[in-house]
Structure formats: C-alpha cells, structure tokens
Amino acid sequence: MSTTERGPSLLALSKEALGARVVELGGKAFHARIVREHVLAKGELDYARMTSLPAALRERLAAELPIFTGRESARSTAKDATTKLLIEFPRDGAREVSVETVHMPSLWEGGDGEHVPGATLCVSTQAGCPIGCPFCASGQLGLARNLASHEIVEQYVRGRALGPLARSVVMGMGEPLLNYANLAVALDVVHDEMGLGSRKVTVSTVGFPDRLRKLAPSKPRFQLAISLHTPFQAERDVLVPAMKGVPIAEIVAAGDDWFERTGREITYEYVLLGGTNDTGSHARGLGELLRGRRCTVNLIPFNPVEESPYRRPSAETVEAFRAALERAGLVATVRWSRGVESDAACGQLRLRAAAER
C-alpha cells in the first residue's frame, strides 16, 4: 500500500493534525507528542521500538501512519563514505519527482582548534532548479516544483539516520530563496525539534537583492552564503542566467545590508572552472570587489559533470587563486568536492536516474 493510499505521512501532519490522527488510530493526544519526539528528537524510525507507546497503538501506527512521504530510490556511496540519496516524492497526477540529499562524514575544527566529529548534510529545496547555471547538473532537467516543508524536513531525518549531523548546508538542488516560505517552516522544525542550531545551518543563494533586503530585518535562523562565481558582470550573466542584468555590485550591497542588520558575516561562494574564471585577473577583480568587507570566500573547484564543457582546475591554480585573495586582505578557504566517484556533484545522481528511465 502506498503512502498516498494510507493518507498523509507523519512528517506531513501538523502537531494538531498528528494528535487527531493518533486518536483515530486508538491512542491518546499526548501519544502524538511522544511519537513526534521519537522521530525528530531521537531519530527513532521504527514504531516497534517506541516502547513508551502501547503495543496495540504501535501496530496501528506501523500499518497506517508512514513516517515519510517519499521513498529512497537510489543510494551512492563513495570511498570517503560520502553518501548521496535520491528521494522520490509524489507528484499529483504524474510521475514522481526526485531530489538529492548528500551526507558527508567529516571532522570539523572547533573554535579552540579541537577536532569535532560529525557530518555535514547537503539539502535540496526544489525538485530541479530554475537558475540554469551551465556548469551545474541540477538545472539540466529544469524545475519540476518546490518542495513542501515536510519534504525538506524528511531529508534531514533521513540524513541523520546515516550518522550524527554537525552542520547542514542548504546547497543542494534548487534556489532556496525561491521557496523560502517552506524552507523557513522546515528550519524551525530542524532547529527546535531536531536540535541543529541556527549557526550550524548555511543557506546558499545566487543573491536576489530585494529578497535579501526583505529578509534581513527578521534575522533568519541561518548563516548566509552568496554564490558569485565571477567578479565580471558579462561573465556572470552567462554563468548565472537567471540573474542576468542584476548588477553584481547590487548583490554585494545587499550582502552588506545583511551583515549590518544581522551581525552575521557572509560567505561568498566561487566555483572555480578551469580556464574560465580561475585566472589572475579574476582573482584581482574578486579581491577588489570584496576588499574591506568582513566575509569569507569559499572556493569550490568544479566537480566534473558528464558532457559539461567545463573542467576542474589544477591544485596549483586553486592555491594560486586562494593566495591572491589572501594578499588582497580576504579570508579564503578551499572546499574540494566530496565523493566525486559517487556522482556527488549536485544533480548528477538525478540525471543518471532520469536517463535510465
């Protein structure tokens, strides 16, 4: 029996609706709170193991209240233990839509230099992507739809089942600010019920100035990353087609406003494309653009995508670019992609699955 035939999943129900559903299944309203706590706070995904509930209720829940709406249709694990999940969600009256979630085990260095064990979870906000960056696999099939808030939460719950989470990056498929209402609801659950703090979640956007300025006064519960990819306007119009004509200076100014209103430094992301945007002039231009700002530049060497005209730069080129930014007074880090052999570039596993259909 499918999830649809059994009704909404546990994660798709509000607290009030879950209480009513549990009562329908023979439990008490307070049992709903216990169930939700088991799933979200404790990560228990087997009703049979929720022994604080009556045995008869556990059986009814297992039979009639699925925890998830989606289903895992593919899994790819790399040698470094990076695991990518392809999750299929229903699409009314049509085939399912798929999204990717990536669990990256790692050691993160704490503020006093100690190593903190944990993993980073990369989460998607849309099925597909409308931005159309030519170097990114996510947008090659276009945008299918926004994800509901519970579908975003489901990625966190599934990801945590692979191992404890130290932090999360909302940098998977889709543009988060174009589905912000649902993302905000999901992050409230992640923060308040799953225990992942606001400073442990980073949301990445191509930088819609008006949206950033509208959100900043509310001090959203996440760290902000803005994807630039080049300091040159004509080139950015090609690399980030959905932002064509939006001045880079205006995006950076909106970032300044964000910092002033929230007190949180911004990370500027820059995918290094070999022979395209990794030259000395690009480094100098980026240094001039961001000079004097309290921010971090996160350099991401391109993760190869089949049939892409772009290539990964050499380690020497990456280091030269980083060093040039440091000479310009910027803080610059390098994030080499994890799990390349497991189709870990955003959208690759989805593309492969679509090609096999």
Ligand code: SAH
Contents of the next structure:
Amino acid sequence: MSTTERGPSLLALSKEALGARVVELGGKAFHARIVREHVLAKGELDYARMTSLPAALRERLAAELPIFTGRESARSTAKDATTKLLIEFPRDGAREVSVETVHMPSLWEGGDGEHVPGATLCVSTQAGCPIGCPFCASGQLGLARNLASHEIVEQYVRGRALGPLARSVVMGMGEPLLNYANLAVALDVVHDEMGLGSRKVTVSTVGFPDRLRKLAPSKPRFQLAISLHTPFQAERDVLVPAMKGVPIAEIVAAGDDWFERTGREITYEYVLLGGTNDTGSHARGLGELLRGRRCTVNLIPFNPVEESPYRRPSAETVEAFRAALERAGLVATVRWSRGVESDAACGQLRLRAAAER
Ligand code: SAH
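In place of the form predicted alone, output the structure of the form predicted in complex with this ligand.
Every chain and every other molecule in the complex is listed next, the one we just looked at coming first.
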C-alpha cells in the first residue's frame, strides 16, 4: 500500500490535525507532541523506539501513520561521502514529481579549535524549475510543481538521518522565491523544531527584485545568495532566461536594500563557464558592478551536465579569475562541486532516472 492511500503523512499534518489523528488511533492529544518531537527534534523515525508512548499506540502509528509522503527512489554515494537522494513525491496528474536532496559531510571548526563533523544539506523547493538556465540540469524538464512545505521539511528529516546537519543550502532544484510561502513555513519548522540556526541556512535565488524587497522587512531566517553569473545584461538574458530584461543593476540595488534592512551580507554566486564568462573583462565588469559593497562572490566552476555546450574552466583559470576579483577589491571564494564523480552531479540523478523510464 502506498503512503498516499493511507491518508496524509505525519509531516503533512498540522500540529492540531496530528493531535486529532493520534486520538483517532487510540492515543491522547499530548502524545502528538511527543511524536512530533521525536521525529523533528530527535530524528527518531522508528515508532517502536518511541518508548515514552504506550506500546499499543506505537503499533497503531507504525501501521497507519507513515512519517513521510515521499519515497526514496534512488541513492548514490560518492567517494567523498556525499550522498544524493532522489525522493519521489505524489504525482501531479501525469507528471512525475521527484527532487534531489544532497548530504555533504565535512568538518567544522568548533569553539575550542576542535573539528566537529556536520553535513551541509542541499534541498529543493520545486520539482523541476521554470528558470531555464542553459548550464543547469534542473530546468531541462521544465517545472512539474511547487513542493508543499512538508515536502521541504521531509528532505531535512531524511537528510539528517544520514548524519547530523551543520548547515543547509536551498540550492537544489527550483527557484525558492517562486515557492516562497511554502519555503518560509518549512524553514520555520527547521529552525524552531529541528534546531538549525537561521545563519546556518542559505537561500539561493536568481534575484527577483520586487520579491526580494517584499521579503526583507520580515527579517527572514536565512542568509541570501543571488545567482548573478555575469556583469553583462545581454549575457545574463541568455544565462538566466526567465530574468530576461530584468536589469542587473536593479537586482544589485535590491540586494543593497536587503543588506540595509537585515544587516546580513549577501553572497553573489557566479557559475564559471570556461571560455564564456571567465574573461578579464568579466572580472573587471563584476568589480565595477559590486564595487564598495560588503558582500562575497562565490565562484562555482561549472559542474558538467550531459549534452551541455559549456565546459569547466581549468583550475588555473578559476584561480586567475578569483585573484582578478580580489585585485578589483572584492572578496571572492571558490566552491568546487562535491560528489561529481558518482555520475550524479547536481540534478543528474533525476535526469538519469527520467531517461531510464
Ligand atoms: N534557482 C536558484 C537555486 C538553485 S541553483 C538559483 O538559481 O540560485 C543553485 C546554484 O547552482 C545557482 O547559482 C545555479 O546557477 C548553480 N548551478 C546550476 N547548475 C550548475 C552547474 N551545472 N554547475 C555549477 N553550478 C550550477
């Protein structure tokens, strides 16, 4: 029997509805709080081990209340321990709805100079994506649908089951600002009930200026990253098709506004495409565009996608570009993609699964 035939999953129920469901299953309303706490705060996904609940209730829960709505339909682990999950959610009509969630373990500096393990989790907000960037695998099949807030939370819970989370980036499939209402609800749960601090979560967007301006006053619980990719308008119109005609200067102005209102520095992301946007004039243009701002440019060497016309620049070119940005007065870092050799670079587990059907 599939989870959907058994009615909504635990994560899909509001706190009130979960209380009612637990009573239906023979428990008391306060047991609902205990169940939710086990799943969200403690990461306990086996009802049998929630021993503070009556045994009879644990059995009914295990039989009748699935925790998740989705199903893990593929998993791949790379040599660097990066694990990619493909999660299939209920279909939208005929359309397949599956997303990738990526768990990237690493060591973080603790307070006393010790290094503590903790992963960065990359989560998706939409199945597919309507933006259509030609270098990105996620947009190649278009948008299937927005994820519900509990489907976003499900990725965090499944991800944490692979190992403790230190950080999260909302940089998986989809454009977060086009599903912001659901994302905001999910991030509240992640913050309040799963305990991931708001400075530990980064949301990446193509930067719709009007939407950014509306968000800033609400003091959102995340750090902002804006995908810029080039300082030149005509080129951005090609690299970020859904933003065609939206002036780059307006995006940067909305970013400035965000910084003023929230006090949080922005990261500008820049996918480095060999021979396309990695020239000296691009570095100078970017230096002029962002001059005087407290922000970081994060360079992402292109992660090869099948049948893409783009290529990854050499390590020397990447370093030269970074150095040129520093000479122009910017703070620039490089992010080499992880888990690439597992044949599942970002978005490709899903593309591959689609090709095999
Ligand atoms: N839609 C949002 C978030 C998803 S993508 C955005 O565009 O920001 C997260 C980042 O990964 C974006 O900067 C995106 O441009 C980048 N990216 C997508 N495909 C890539 C690839 N093949 N190689 C390197 N970076 C890529």
